[in-house]
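To begin, one chain is listed below as structure tokens, in the form predicted on its own.
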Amino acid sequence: MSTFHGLEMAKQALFTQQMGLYTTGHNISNVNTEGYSRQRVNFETLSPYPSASRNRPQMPGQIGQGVKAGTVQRMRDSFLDTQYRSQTSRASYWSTKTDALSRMESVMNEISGGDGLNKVLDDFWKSLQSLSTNATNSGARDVVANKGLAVAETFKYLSTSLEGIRTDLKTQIGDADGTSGKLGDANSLLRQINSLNKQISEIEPHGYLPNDLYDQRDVLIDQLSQIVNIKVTYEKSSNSSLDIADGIANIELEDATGNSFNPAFSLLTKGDMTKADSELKKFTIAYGDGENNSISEIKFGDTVVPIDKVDGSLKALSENYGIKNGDKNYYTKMLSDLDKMASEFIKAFNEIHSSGYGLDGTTGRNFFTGTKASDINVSSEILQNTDAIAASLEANNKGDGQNMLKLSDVITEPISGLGTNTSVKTYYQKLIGELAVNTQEAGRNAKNTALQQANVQNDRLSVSAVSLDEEMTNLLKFQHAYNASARSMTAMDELLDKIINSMGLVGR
């Protein structure tokens, strides 16, 4: 054993307290840093001095030679990684849907009690009550001309309104080649994830931990679980990589209830990594053509998305703007409804309305134009002139508000059209009915899940974040040991200067 083993010992000691100062110090740097995962430097004894060995020398025991920084490892727990993502995607889709809704349910404007299309129509028919007892009353002719122009208003207003949160929905979901909205954030993050995936294949086999590029990694798949939801596997990225190394990242997607698909749809595999970026293969989604113009495809290269069965905020997003045969399309069916709805009510009004009688003796005339809710009006020739509204059922008796009752019941008395035993007015609150139950459903679902997200992110950070009261123990904990290295190189200083500079001169 070498005499200056003891400084040797002391040297080790100083160069590992050393790193182990600095890994906090980066800790504690990264405290902020959004992703980021504690680092930890894993100590490990140094071989004892003699090995077993025949030539070995002869010692009473083995004796150790100090301490060293195995690795440098980032604090991850990869089942809670699985699990937050899994959670993600759910949570995605709820908050997602839920915020698709709440902006329908405001166009509505039914559920807080404002002043949607049902109180419009309360106001109609209201006027039409009025006329219907004083039907030579100009004044009350005009209010009936200016409450049905309300009515027309409103289901237009309504109608162009979620037309245009649909087209903000379908700008949500991309473009044809998936280079914008989620589509194109999805295929940004592969691209990433991949490139990556490169960088630490190269570090990994030369022995060491890219734990930073790691988190970046990480960051990017936990994005990545927000649009669909994803299933991550890891794979060795050579032969020379330390066993506790993370490897290559395959991506694969998963179903609503977490499973893979048979066979697996892959989105990200190792053999990727060869290939430039223009090579992936990426989300595109082809829309059909018609009025609806509703999602026929999500493909991701030559395979279709099954769209429907996966979660995430592009399943909800597609949902709310419409998927060719799909079996909820919320805004596609809301803007179905209302044409119906409106289609029927222009109909049923005009056949009663164009059968009577107005002051100026005019009879055959409808009161609405139109034939659905984006496009229905006041007939101009009412506007212009109120004494052209039929109230009278008699052409001779021009104080006759009995067509007006009639009509009035239009809104009230049930149209075949819209279903057995059902009006404009309760069909329309059946349509509120329904959507004020979807958006109670999503908005309690979004809350749950979110609730369970974020207890499973505590969970995931109590592992990997960074506590400043523990970095700062560690920080005195190292310091100390740093200092007590120091000293046992100042023994072991103290103890060869007596044997170099005081032994040995008796007799001088």
Second form
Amino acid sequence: MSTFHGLEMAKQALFTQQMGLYTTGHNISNVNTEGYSRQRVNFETLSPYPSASRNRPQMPGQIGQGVKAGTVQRMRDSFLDTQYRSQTSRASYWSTKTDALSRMESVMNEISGGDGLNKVLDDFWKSLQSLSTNATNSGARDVVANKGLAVAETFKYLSTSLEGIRTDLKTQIGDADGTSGKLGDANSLLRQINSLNKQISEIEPHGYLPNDLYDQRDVLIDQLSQIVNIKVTYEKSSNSSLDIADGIANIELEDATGNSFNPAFSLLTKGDMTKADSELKKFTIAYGDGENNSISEIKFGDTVVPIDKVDGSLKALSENYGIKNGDKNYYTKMLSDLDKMASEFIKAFNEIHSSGYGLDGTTGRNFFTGTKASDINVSSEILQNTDAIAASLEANNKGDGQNMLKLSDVITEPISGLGTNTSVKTYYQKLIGELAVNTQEAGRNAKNTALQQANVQNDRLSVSAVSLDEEMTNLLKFQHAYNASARSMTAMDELLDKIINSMGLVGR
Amino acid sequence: MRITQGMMTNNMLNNLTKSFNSMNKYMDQLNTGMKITKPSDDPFIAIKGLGYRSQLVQAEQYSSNAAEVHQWMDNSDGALDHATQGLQRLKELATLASNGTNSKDELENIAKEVDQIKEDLMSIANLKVNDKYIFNGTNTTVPPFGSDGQPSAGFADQKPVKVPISPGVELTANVNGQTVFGGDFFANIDNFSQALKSSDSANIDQYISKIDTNIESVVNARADLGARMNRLDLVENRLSQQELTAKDIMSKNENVDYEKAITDLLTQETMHRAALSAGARIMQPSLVDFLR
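For comparison with the form predicted on its own, would you give the structure of this protein in the form predicted in complex with its partner chain?
Complete assembly follows, chain above in first position.
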């Protein structure tokens, strides 16, 4: 046994308790840092003396040599991370979808007091009826022309507004080369995660745990899981890394049910660490299918991303914007439904209008021009001269408004082009009904998934978050242990003092 | 479960947001008077609402159409009443003139009155209400009789003015001028006047019965009109009933129940206050406050 064994042991204790104090300070400092996991110093007893060996000194049993700081570990439950990320993808899908559908809903503005298409059509119907009873009244004719204009403008407004939002959605999805929008975000996140993988792989082999880098990486992975749903697996960075080291994060794309694709769709692997950022594979997108410029495909590297099978905000944005052959293309569907409605309406209305006679005795004139929602207009002939409105069924029967009645029926009576027993009004009501149900469902799911996400987040915080009360308690604990170690050193000091200064004085 | 400050802050924020959302919803309801502010709040209510509003618009329009018909009919009836009076007077004059005791001067005076009455009847036939000639069928822009007293083209073949009063149901608003003023209506009067002026007392008798025939056709037209007015009254009653019902259903469907909304809002406010004060209590203390 060394003379200074006690001093060494007390010194080691002071150092170790100090590490505990410093780590507590680190935890307190980061109480509000996003993604920070509290850290704990794992104290270990030093190996006892003597170790069992052939030349061991003859002692009655082993004596402990004190404490050392083993590792500094972050408190985290990877199972909760997995849960949190899959909830994040789902919640992000529904909330993004809700946003997009709500915007569509507010454009349509179909509720009491709103000036949606339904009300405008009602007003137009009313004006046609009024003119039928006052066929020669120029005021009533002006009203018909203006209400007709309102119908045309509402169609155009809906069409251009929805297209406007689609342009917005496209900006959110990102450019063809994947440098902007969600695709740009995903690419940038993958690059950053790769760079953290690299840094981590340089630290772990030395027996260290780069806790703060782990935290940074986990935040980035959380963010990536909002865009697409991913599965993260970890791989040891080297043989010399600690067993509790997290290692290198491999990231693969997962389908909406949480299973790997077959074959696995890998986004980032250990092998990518050797590559420069510019060599990494990335998400790209191709637009331009058909006249509505839908998404033709999203690719990662050379592989096509099955966008309809994943989860996350990217899917929600794509579904709303429109995917080639997609079955949920909310915006393109609404636009084409409105076009169909406008086209059938224009056709039916013009057919009847052109068979009637205006106050000026002419016939064969169209009321509306254009062929779809985006280009419908009231013919300039009629806007300039409301006598051209063909209210009458006969050339010289000016007071006859029977044709107006037939025209008002175009709004309320079934038009075969829109489906069996479907009028312009019921067709539109069906559109609004479907939109309302979709939006409601999305909103409900958004609320539920957000709640579940918050629950998992709470579970995760329960494990990882810093509790100030707990840290204060630890502070006291380590402080007292530090004080006590110092005290034990004082005891050693007195002991040695006795040996060195008070002993061997015999015969003086 | 280990609970940390961060979790409590998160939970409290979540709860406060939820509570704010509810308050916002009730405020919206109270401000707009509507149960829902967008279709997705309740698709069922919203879609029914679209239908009800269209129904109401229709009911209102048909009411206004019926009012239009009413105006036509009232004016036609008044005009025919006036025409009957004129014809009665003509008949009196014909009776007076036919008794053979009148001097030439007296007959000429009668003829003058007859001419005046004819002018009056002519103006009734050409009556214009709301800028429309009401006795010329759908040809409302053309007077039934020209300034020469001749019927205009199409007068003999006029079309009924039909106004829709319910989906698919139309009511004829006008009185066919041809059945009242057509044929030899005015020619008779002219001839009568002519006979008076030439003191042709022997021939005056026949006009009594001719005028009677005219009176009869006016009375018939009024009777027919009266029957239609009765029907119109029924329809108007039904339409106003429909309008009321439509408004009522619409209101039940989408209007907010104020008592409920206000109670909900107050309850929510109480909960919100409780959450705030609980939060303020819990957020404040930590061990730091108690360690020296």
